[in-house]
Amino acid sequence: MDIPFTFTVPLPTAVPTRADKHLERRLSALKGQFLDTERYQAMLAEEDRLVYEVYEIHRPEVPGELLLGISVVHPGQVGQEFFMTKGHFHTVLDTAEIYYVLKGEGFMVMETPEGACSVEALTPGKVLYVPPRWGHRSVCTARQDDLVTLFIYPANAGHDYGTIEQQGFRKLVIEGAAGIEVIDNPRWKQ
């Protein structure tokens, strides 16, 4: 039988005092996700930079349990695009997720299999509810600070990264001439 537990997320480091799994995603894990493939290859040849980290608290993957943890997206860019997570749908598509922004700035890029899109700004203190059927990806637009979020979702939801890996999301967050812009992904095909 499980017992209640607590943990803290000391800032600015954002490394939780409890984590059963620490996942590091480097630039090489995001192959095919950035629009500027030449710049991506040049950066990868120079260094396989750490793009983001996930600290998970393991829970049984059964209905009724909640998986939770901390996501840390580091600042950086590949060409005009900001560093981001791989993004995913849930394997159990009718699963929601909640994000609470602890630190940094960025966006959550979201879409449904049917083509609906939404891009929400993320700032400290903001809570984002991602409804069932919405794939999602965190993007860090801060120059110096990490984008740090607390996430919570049903432990039996699973992750489908493959759908996104095929052609990315329909929207991209870039550094444009006028600052941060959300644009259509020219690689995305219906």
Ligand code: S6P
Second form
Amino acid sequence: MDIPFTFTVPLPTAVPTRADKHLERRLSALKGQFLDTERYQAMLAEEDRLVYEVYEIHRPEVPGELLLGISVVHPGQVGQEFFMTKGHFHTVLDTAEIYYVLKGEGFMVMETPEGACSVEALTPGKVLYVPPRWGHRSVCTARQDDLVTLFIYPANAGHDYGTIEQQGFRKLVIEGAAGIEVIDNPRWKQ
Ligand code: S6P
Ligand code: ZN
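Here we have the form predicted alone; I need the corresponding form predicted together with D-sorbitol-6-phosphate.
Okay, now the whole complex, with that chain kicking things off.
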């Protein structure tokens, strides 16, 4: 039988004291996601930089259970676009997710298959509820600091990366002339 458990996420390192799996995603894992493909190739040729990490707690992937962990998106840019997660829909679309921002600055880019979209600023202490059906991607916009979030979602949700891999999200977060801007993704076709 399971027994209740705790873990802590000491700041500023934000490495949780418990993690059953530590996942590292590098530039090469984000092929096709950044708009500036020339800059992407040039950066990749130089170094396959670490873009984000995920610390996961294992639970059985069945209804009733929750999956949780810590996501750490590192600062960086490919051209004008900030470092970000791959982003996904949940395979079981009707499953929600909660994010709690522990550290850093950034955005959550979200959209539904029905065409709604939303981009929420993430700052320490903020709680974000991502409703069922909303695909989501975290973007780190700080120059030096990681964007660190705690995430919690139904254990049977699963991940659909394929839809986003095809043409990305409808919105992009970039460093524009006047600062951070949210723009339409020119690659996105109706
Ligand atoms: C899972 C949850 C997070 C992400 C993590 C990395 O549903 O949304 O754990 O997995 O932020 O993002 P991605 O898009 O590579 O899974
Ligand atoms: Zn998710």
